[in-house]
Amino acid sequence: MIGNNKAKFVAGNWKMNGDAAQLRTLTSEIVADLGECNNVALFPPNTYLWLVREILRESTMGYGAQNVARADNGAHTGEISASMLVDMGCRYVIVGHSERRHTYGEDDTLIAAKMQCAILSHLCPILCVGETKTQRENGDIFEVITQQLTVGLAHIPFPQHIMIAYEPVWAIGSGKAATPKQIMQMHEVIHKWLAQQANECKIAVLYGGSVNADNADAILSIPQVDGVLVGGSSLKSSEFVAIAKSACAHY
């Protein structure tokens, strides 16, 4: 697992949220008791990845981008490479998140390449996966997420750095996580999946859906859980302390 050892692994993705100000003010408050985690790993907007570098230059959290483009350089108008994102110090990229399937129309087999450009850059990418509330309920859930898998990792030689996410999407923002128990079963479901097809290397799976400071804790008890991707909560310095140091309260 990439990051502490020992801690759980902790993601802020801040989304398309904030300005300079709110975000130095953000960081700044983060660094200011968490700055010696490395299991830690804010995602600011492209915009202000510079901001968020130059904060965390003394300290030992990462940072990274909350998306990366299909291609390495070339004319793509609007894209930024997952080198250029090297170039800006970045350790992660987010791949596949919801938001991108659902709102953006991204498939499998196009985020297959993004996780591909991720890996030749030597980025660690966390690939995203989950059903929506109606393939959960029409019980195609299993073939959901394996399809995610299969297609998402197809051209990925293990092992590699790379992390899963496992995030239903009727959960994301709406306030209210998955039960334990859905958690914990879909957790086993990808850790048996990636044992199978990664020869048994370690590879982390987190849980991301309406994580915050109440709920944090519960969450990174289930052994299954390798660490969280938090969203809104991230945005407040008090909660994502608060989930970080549950983080590392937990092996």
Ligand code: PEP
Contents of the next structure:
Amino acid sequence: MIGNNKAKFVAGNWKMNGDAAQLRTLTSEIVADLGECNNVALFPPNTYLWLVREILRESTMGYGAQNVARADNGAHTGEISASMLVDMGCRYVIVGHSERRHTYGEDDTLIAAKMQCAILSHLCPILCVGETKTQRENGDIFEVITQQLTVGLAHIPFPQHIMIAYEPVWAIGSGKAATPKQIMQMHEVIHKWLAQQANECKIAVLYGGSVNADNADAILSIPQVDGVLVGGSSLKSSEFVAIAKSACAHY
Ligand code: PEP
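The form predicted in complex with phosphoenolpyruvate is what I need now, so please give it after the form predicted alone.
Shown next: the complete complex, the earlier chain at its head.
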């Protein structure tokens, strides 16, 4: 486990939301309420990484980016490389989020290149995997996830400093989280797959998809869940702090 080696991990993905004033307030409130918490990380839009860095300067709380380039420098207009993120103090990066896959057409091969760049720069990437509603209805879910893991991690030697986030696409932003049984089944499959790559590898597997202050405790109580990736509920400090406090009670 990453974090304080005890508490489960909590990542707050702010997506493309907020402005400097709002995100300054949000970050300050979270830090004030949680204090020292190295099992929590914030993922602001890139333009506000400097601001989060400034507020977290004295804190053990981490932060990271929501995406990374597939190359480390050169003619890649509009992209931000893993080494630039490290330069900005990032510890983590989200790779292959469903919005990147489905809205921006990122495929597993591109995601694998991004994973490799993150690892080479010593960032901890959080690889997101998850099935669509149709894939679930067709009963393909274990094959879909195994394929995303196999290709997405093709260039990664195990054991490695990474995390996996299981985020069913139909649960993201829908207000309808997967059931504890669905989460447990898929996390078991992912843990088993990871163990086959290297016996000793202890890689955290997070759950994401409509996690909120009301359902966090039930989700974090599942032994196969090592933490949560939170979208909408990370934009309200009271909600996010409640989720993080719940995570600190589970290890
Ligand atoms: C996410 O953005 O990864 C996510 C899980 O969003 P939400 O919590 O809003 O479903």
